[in-house]
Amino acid sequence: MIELLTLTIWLLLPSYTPNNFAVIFGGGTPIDMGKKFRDGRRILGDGKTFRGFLFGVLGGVFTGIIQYGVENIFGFSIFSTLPLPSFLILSSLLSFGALTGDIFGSFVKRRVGFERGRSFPVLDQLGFLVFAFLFASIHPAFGTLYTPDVILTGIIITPILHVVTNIIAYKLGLKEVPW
């Protein structure tokens, strides 16, 4: 059980980290360019920026590169069974998918009247992961690495990790709300 949990977290790091990088290095021009729907509500809001998206994807890929190097240094092979270019594509798909899922979540939240920063259970905790899986599923190695037990474990543990890490970030003063 511990081995499956560890493997799942390891395989999901390129999709878990992009939003952190987007928050840290984001800002600037919003992706929706300030546009609103006819009802006056923003399409996405100020929290989704071009710079945040770019640095989020780069951060997720950077996380993957570190993982790839760690595997080679310590002699275990999960991602490093793939040629580096193939792995870079996979980590890019996971990162890009995670951020796209987060943007989709913001879009849905704006449409149903949720303000920026307000919690939307399930969507906030799993939307990014579902999109990461969807995007990465086009990669030939996806089915080998992301087995049904890894996917199910990811779906189960991600909401728990999401809540715990948000509370920690809130306690450290990195977030204004604990969700």
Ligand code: CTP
The other form holds:
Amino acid sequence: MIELLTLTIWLLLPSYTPNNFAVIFGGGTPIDMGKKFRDGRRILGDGKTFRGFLFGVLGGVFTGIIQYGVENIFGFSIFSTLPLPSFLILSSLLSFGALTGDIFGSFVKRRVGFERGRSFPVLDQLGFLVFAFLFASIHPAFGTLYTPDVILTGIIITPILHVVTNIIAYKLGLKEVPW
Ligand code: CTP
Ligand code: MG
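So that was the form predicted alone. Now I'd like the form predicted together with the named molecule, please.
Now the full complex is given, and it begins with the chain already shown.
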């Protein structure tokens, strides 16, 4: 049980961290270039920038590289069952997928008239994960690492982790609101 939980978190880290890197390093030109959709609302909004996307993807891959190194130092093999180049492709797919899901989420939020920053439960917490899984599923090793129990555990724990980390960030004074 605990083993499945920690394994799942480990396998999902390269898809969890990209948005944090985007928050830290984002800003500048928005991906939609400020353009509006035919409904008169922004296509994506100012919260989705090129810089956030680029550094977010790099951040997810960086996370994976650190994990690969930690596995080698501490002598366990999850990601490092793969040769490094193959693993770099896997972590890129997870990271790229997560941020593409994030963009998709903003597109949907703008279409239903939610302004930037407003939370959309479920979509905010699972959209990125579904896209990360879909993108990574083209990797030949996906099925051996991301078994059905890991995927199901990921879908269950991700919204819980989201709520818990936001409450902690609020208590630490890093966030204005606890959600
Ligand atoms: N960010 C970015 N580029 C991205 C994703 C995120 O620059 N591709 C940065 C933005 O500064 C954004 C912050 O990270 O405001 C938080 O990301 P997110 O919660 O996804 O965006 P929101 O501002 O909440 O906008 P939205 O309502 O569209 O989700
Ligand atoms: Mg948001």
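Residues that one form lacks are left out of the comparison. Here, rigid core means the biggest group of C-alpha atoms that superpose within 1.5 Å across both forms. Numbering follows the first chain given and starts at 1. Worth saying up front: this structure is predicted, and the values here are computed from it rather than measured.
- Once the two forms are aligned on their core, the segments of at least three consecutive shared residues with Cα displacements of 2 Å or more between the two forms fall at 38-40, 166-179.
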